[in-house]
Structure formats: structure tokens, C-alpha cells
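To begin, one chain is listed below as C-alpha cells, in the form predicted alone.
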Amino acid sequence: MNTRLLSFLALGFSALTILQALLGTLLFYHTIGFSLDAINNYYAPKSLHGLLEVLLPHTLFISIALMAITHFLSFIQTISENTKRIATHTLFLLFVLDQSSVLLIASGFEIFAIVKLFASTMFQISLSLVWIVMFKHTLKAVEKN
């Protein structure tokens, strides 16, 4: 695969990731809110069945998206393998914490609203940092060609 096509794919996927992050943040803000009480009030009355219906497609899509993002990240030669590994593990860990915390909130463990808020926020920030690195690398690769 040539560098120009790979750069275009990375740039396109980065744009979709940015859009997803913005829309996800707006949806979270308008649907739930960013306070611990709002998070608890939203998730506490939810049934396990209802939460699983939402978590299943989220888990599938976001896992695939993270695999694609980290795959593109692996092509960047100016970043150490250790940094790539840390970024990959961080993204997946934050995603698991974000998604699993809602089950714990609905089970009566309201303290996990802090985990939900932290994990959700840090996931979006980490994802944004990864796409910024990818976008920067894509621009450098395009400039070389």
C-alpha cells in the first residue's frame, strides 16, 4: 500500500474519530450531564437488560474503531513501540472502565459515577491525543511525497 493512500485513510479515519468524539461528548452532556448526581440519576434506574442492549453495539463498534486507530498508530515510525503499547492499553482500559461502570452504577454502587466521569473524559482526551499524533504524522508523510 502506498504512503499517500495510507495517509489518506489515516486522515479520513481521524476525521471520523474527531466527529465521533464531538458528537459523543455533546450527546453525553445533553442526555446525562457532567455532574455525579446526574450520572447516578441517569444510570441507577436502568435495567441490566436495557444497559446490555446499549453496551453490546458500543462494545463491538468501539473495539473495532480502536483496533483500526491503533493499527494506523503502529505505522508511525517516529513513536517508540513502548509509547504505542501504552497508548493502546490506555485506550482499551479506559473504554472498559467507561462501559463497565454503568453496570455497577445500576447495581447500586453510586461511587462508580466518579469512575464513569473520569474514564469517559480521559477516553475522549486520550483518543483525541492519538488522532492528533496520527494527523500530524499524516501531514508530514504527505509533505514528503
Second form
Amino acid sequence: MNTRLLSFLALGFSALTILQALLGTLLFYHTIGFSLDAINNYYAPKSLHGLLEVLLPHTLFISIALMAITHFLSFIQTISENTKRIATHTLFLLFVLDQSSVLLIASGFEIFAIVKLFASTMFQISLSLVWIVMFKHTLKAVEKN
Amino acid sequence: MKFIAGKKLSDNKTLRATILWMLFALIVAMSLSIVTKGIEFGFAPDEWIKRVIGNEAEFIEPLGFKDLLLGVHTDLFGLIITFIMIASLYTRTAHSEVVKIGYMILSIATLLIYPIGLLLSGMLGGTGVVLSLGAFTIFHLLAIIASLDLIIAIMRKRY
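I've shown you the form predicted alone. Could you give me the structure of the form predicted in complex with its partner chain?
Below is the whole assembly, all chains and molecules, this chain first.
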């Protein structure tokens, strides 16, 4: 497959995913807020059904999006296989932690608000780092062609 | 994606059938998306403007920023997945590189303009909403055309 086209596609997909992540962060800020109290106050009274209404589409989309992003990583030759594996595990683990922590908050474990905040922040940072790596690779691939 | 675009499709009848049905489903999904948005926002630019910005004379309340944010966040999810599925197949067609890159640039640009135009409608006014409507329409039409193009290519075993 043409590397230039693929790099272009990876770049476009990354840009769209970042936009989606930014919109999600903005929505989180407007709906819940970034303080631990705000997170607890929002999730603690939620029913399981109420939580699943948000969790289900997120689990579906983010897992597909992560699969697509990490699959694009396999085309990048500028980073080692080990780094790609670590990036993949980190992104999926943070995602699972981010999503599952809300169930624990609603179950009464308020301490998990810290986990939620940490995991979602680190997830955004890791995703941005992967995006930067892809962007750098795309520029190199376009230069070569 | 790599697992979809890795082999020549005409050699694999099962994968060929799967992709043909997926493309058919995407065309239906894109058509339904247009209809749903039409029912919710209207089909003409002035209907979109009225729905998003509101109209004092007709006592129509504007949509709140949070509602807009929730709407575009949900929409974008489906549209990105649709784009990536079609684009990953489209890169393998016999079209010239200009056509393929043109399709990608236009799709990515419209996917970026659609949410940004709506969210900045508070600053840009009707212009932001009209830009958003244009981007939404162009993206959907492009997705339908590209899917039809792919279906024809696969049916003729040129893929």
C-alpha cells in the first residue's frame, strides 16, 4: 500500500480523534467539572443504567478508535516494536481504568475519583503523544516521497 | 484498515461479501443520518440557523452550548468510524493519487468544519451554522459516492 496515502490517512484520523477527545474533555468540564468533589457528586447518585448509557457508547467507540490508532502505529518504522507495544498497553489500560472507575465511584468508593481524574488526564496525554509520533512520521514519509 | 485492505478482495469471496454488505450498511446509515438531522434541524440553511441560534420573533430558544457539544460529540463518533472504514478501502482503489488524496482532504476538512462551525456559532452567527450544514452535507454525499464507487469496483472484481 502507498505509504504516503496511508500516512495521510493516519494523520487525518489522528486529528479527528484528537478533536473528538477535546470535545469530550470540554463536555466533561461543562457537565461534571474537574474537581474531585464534582466527580463524586456527579457519579455517586447515578444508577447502573444511567452509568451504562454513557459507558456503553464510550467503550464501543474508544476501543475501535484505539484499535485503529495502534494499528496505524505498526506502519511506523521510526520507533521500536517494544515502544509500540508499551504505547498500546498503556492506552488500553488507561482507557479501562478511566471507564471502570466510575462504576466504583457509584458503588461508594469515593477514592476512585482520583483514579478517574488521573486515568482520563493520562489517557489524553498518551493519546496526544502517540499523535505527535504519527505526525512526525507522516512528515518524514511525505518528505521521502 | 490493514486486515481489511491486506489482500486482493477478488481472491477472497467471504471478505468480499462482508465488505459489500458493510458498504451497503454504511450507505443506509449515511442516508438515515441525513434524514435524522433533517428532522431535528431541518434541511434548509435558515431552518438550521433558527434551530441553533434561535429566533426572538418566533419565540424559538437557541440551543445551549452544552447541548451542541453533546450533539456534535455523539455525531462525530459515528462519522469518524464511517470515514476510516471507507477511506481505508478507498486507498486501495485504482483511482489516481489526486482523487484519493482529494477525497481524504475533503472528508477530513468537512469532519473538522462540521463541529467547529456549530460550536463557534455563538461568535460566527449564521455563517458558522451554514458552514456546518455545508460540511455535514458534503461529508455524507462523499461517503455515499465513495461507498457506491467501491461497491461497483468490488462487483466488477477490479479491487
